[in-house]
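Next up: a single chain in structure tokens, the form predicted alone.
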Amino acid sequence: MTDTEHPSRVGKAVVPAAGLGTRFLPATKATPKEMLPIVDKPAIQYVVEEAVDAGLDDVLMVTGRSKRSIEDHFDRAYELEEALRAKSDTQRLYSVRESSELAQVHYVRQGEPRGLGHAVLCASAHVGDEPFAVLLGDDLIGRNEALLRRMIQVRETYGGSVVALMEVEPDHVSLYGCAAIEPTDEDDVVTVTDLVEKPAVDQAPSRWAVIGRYICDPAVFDVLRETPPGRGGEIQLTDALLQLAQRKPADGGPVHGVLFRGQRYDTGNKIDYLRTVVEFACERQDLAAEFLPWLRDFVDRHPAAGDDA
């Protein structure tokens, strides 16, 4: 299709924050688990960073209450900048300043967490009748992978809403919303046809999961006004892309996948957390050489769980 059915171009971003974090309390209890760092840098940067280099450089965030340090984090610290200034401390007056000077950032109050459709939905005064990305925490993209780009150029293709999609172990479809598709010409896009939140394995209708990463028509604001709770007495956006996906263009449809192969890391609970930390901590050129001797002593004096000693 050309841009001519498809005018509106995405340029914001949507990233939901306003989670209270009981999987790692309690060192969540006083510091959002969005800003808990991987390695010297809050996880949350990392997304904000990702966003702009699809070119997406309007951040909304949606917070709750305990969030204002996200805010300060993305605001400027003069004292702290003059102190380093004054050191000459060059390279960490940079570290600090860079996360301020990233993009546009602005936030809303989600008031009570009623599932990621509401949180989605405490975004429309701000986004307006645009298409808009989502951008989940949990969730970080390999820095090389251009997913949210593709999401994007995919929209701009087909219209509607686009979600990402990565395959799982049938042990783990039950964590995430599973969706059922159908082939296009492009052999990483197909077409969504049914979506369910966190199914039964035997219930799932494939092993191609929803990841963090989603594209919204803004027709996606007035099915969620009108989307009850489902499970767990949220709001799930889920459901309101299940409706986008049954209808024609000309009514906010239909609902695409990108089939994601790529490098994701998951946050949201405490083995994955620390796999990535890991991770890119190994993947930095001013740690490795120290870090990695280190890491592969301390296994060969650690055997696995289970092991003879």
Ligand code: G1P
Given for the second form:
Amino acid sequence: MTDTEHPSRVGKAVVPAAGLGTRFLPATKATPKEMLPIVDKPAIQYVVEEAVDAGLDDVLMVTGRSKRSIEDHFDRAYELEEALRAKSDTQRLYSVRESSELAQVHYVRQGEPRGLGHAVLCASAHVGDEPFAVLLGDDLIGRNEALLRRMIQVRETYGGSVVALMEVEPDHVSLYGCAAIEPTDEDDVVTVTDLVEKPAVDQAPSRWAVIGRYICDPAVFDVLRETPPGRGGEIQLTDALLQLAQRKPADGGPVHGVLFRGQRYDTGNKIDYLRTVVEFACERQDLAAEFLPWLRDFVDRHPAAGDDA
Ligand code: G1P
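Please give the corresponding structure for the form predicted together with this ligand, as opposed to the form predicted alone shown earlier.
Once more the chain from above appears, this time first in line as the rest of the complex follows.
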């Protein structure tokens, strides 16, 4: 197939950011979990940077209550900028302005938290009749990975929708949407034949987990309007994509998967969040020289629980 067979370009990214963030209470009582810092940048900024790196500079945030700080973060902060300019602190001035100049950021409110599928449906008026990307903020993808760009390419070649798949340990499949897959002629591309949201380990169709990056055909909106609440009583994007996986191209199908073996950081729970912060700090030129020796020493002084010191 050639690009011209599926001409409509992916130009918009949708970032659901309406979750209650209960795993991080009380930090998330008045602050959205997307604004929790990974070192010194809120998690959601890495996500917007990834979208922009893949050529998507129209970003729609689907927000809920107490999300004002997200809007403020991607807006200008004139007083702060003025104060930094007066001190000739150009480096910090740049870091403050950077987030407001990254992308065209738009917002829509998800009135009630009815699940990821419902959050995506809230984007329908803004997205219109075009394929679009969905990026979940709990997953951060390494800056040197070209995952999203590859997914857009796969959409251009095959049409339909595309999910990112990563192989996980069997006891982790119940945390993810899980896919049954069949190979294509391309090593890193598969056809998705089944999708189950958070299956029990003995019911999982494979160990290939859907990580938080999607390219959706606009047909997903009509399917989501008809999708009943599924796992957890929520409208699941996974359930809508299963419908599309069973359709012909003329009806918005099929669904392909890009097999991803690169670097992904989970920030969705406390332990993985802590790992992510430490990993990012160790990769930072301005911090690693001081932080890494301290970390080594700290670990030496704190043998793991159960270890004989
Ligand atoms: C969501 C999706 C799930 C997907 C996961 C990736 O779940 O429903 O299919 O595998 O994101 O992070 P959540 O983690 O929001 O519960």
